[in-house]
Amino acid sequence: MGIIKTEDLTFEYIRRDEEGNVEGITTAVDAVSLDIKQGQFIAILGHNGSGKSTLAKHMNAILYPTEGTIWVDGMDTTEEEALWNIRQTAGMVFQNPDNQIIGQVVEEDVGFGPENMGVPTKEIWERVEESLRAVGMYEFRKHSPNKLSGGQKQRVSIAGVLAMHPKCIVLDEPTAMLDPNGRKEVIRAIRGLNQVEGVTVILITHYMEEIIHADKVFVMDNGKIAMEGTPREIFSQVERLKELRLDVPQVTLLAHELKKRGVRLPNGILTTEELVAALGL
């Protein structure tokens, strides 16, 4: 069993009026059965209301299955007792890092998880330091998070999911509300910890460059698994992907309209460099 598989998921969200009678249910997640191995770097793609973020928040507990199940590094989700442990081997890391960080300083608020944990003070402190340097936030230990960019701002709630020691993390569109550079910074610092440390990487998003390294790659649409693949896979059906209404880099865009026109390609360009080299420039 991989650190992440879900077995039929399905999680419903049910509306009531204001005398709590249930006006309508909606399907977030339809029947979804994965399998993530330890040390990968996965993406999940999906346009807003596809049921990815409502998959995610089943991934750390947040939420419980409506039907099926879910095992975190073995442990049903479901099972109370687990649930500290759950929670522990899957960090989960959100839009906005302003709804993470509580620390008046970076290196105090990196420290609170494990604090929380009951780690020894100095261990603490091994752990502040290893973890601000593996996303390059080390010289910013005294700072204050208000100073900080919003790139840094994520950075550092990911140094605090980290010195907790999680085999998985969990990041739940970390870049939607930065600004291009900071989308690189915070996707730099995902593909170390992913390649240097160990860590399994989930990554859900709907920025298609953030994707072109993963391992592995899912789209969601309506609930449900609507493709996967490798993002070499993923990319080469252009036309599938605006079908589910998202959009696809722009040089595999480029990459497509050359092909149609008679431009001998391969199928999945991911990169300018690989189209450069692909027409011989």
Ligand code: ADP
Second form
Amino acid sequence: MGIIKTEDLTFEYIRRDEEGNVEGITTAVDAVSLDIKQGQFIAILGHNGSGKSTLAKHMNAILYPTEGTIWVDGMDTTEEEALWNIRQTAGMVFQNPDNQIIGQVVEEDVGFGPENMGVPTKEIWERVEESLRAVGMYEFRKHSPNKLSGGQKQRVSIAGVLAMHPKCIVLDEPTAMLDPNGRKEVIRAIRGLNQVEGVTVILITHYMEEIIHADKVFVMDNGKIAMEGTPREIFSQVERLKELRLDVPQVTLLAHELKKRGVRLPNGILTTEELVAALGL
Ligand code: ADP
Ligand code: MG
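Could I have the structure of this protein in the form predicted together with the named molecule, to go alongside the form predicted alone above?
Now the complete complex, all chains and molecules, led by this one.
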């Protein structure tokens, strides 16, 4: 069993009127089965309302399945006594860094998690230092988080999760509120966590270009896994991606159109460099 495994995971939101009568049911996650191996970089794509956040919240035991099961590092999330362990195994980073940073000073903020876990003081400082270095924010350790850019704040919140030494980090659209530079910084930091620190990464995004380095991609639609494969396999299916209302990168679209017009190109071009090379320019 991998670090995150789900079997027919289903979650229903129940809407009620003032009297408590059921008005309607939304099946936000619909019989999802997946198995994520330790150390993988996983991307989960999907347009708004496809069920990404609801799925993510199960990985951290914020929500519990209506039907089916989810295991985090082998622990069934419905086992109450495992809750603390689950939250420590799978850290969570959300969209808005302002809601996640509570400290007045960067290093203090990053130290909160391990402090709450009862980590000895000396080790807290070691963890704070190593986490801030891992996301490239060590030189800002004495700064006030309020004065940082969005991308820097988000990297501080990632460091805060990292300081708890999770095996897995789930990031729910961590770049959605950032400018292009901030997005690049955060994606670079996330790749570092995975490649250098060996942390399992589950990156939820609707930016296609952020999935290029993933080992595996799941595309969600209407609560279901609509596509799964390597980034290249996913990018090869331009028509399907458009059906699923995803914005295909310009370079992939261009390669797709050229292919349709008879230019010989490999499937699933991901970058400008690849297209240039494939055209023999
Ligand atoms: P995504 O993260 O991909 O945008 P969500 O998991 O947030 O998708 O939402 C999936 C579906 O569940 C949507 O139809 C959404 O409207 C519905 N939903 C999300 N949160 C709630 C909620 N708290 N109460 C009722 N319905 C919800
Ligand atoms: Mg969401």
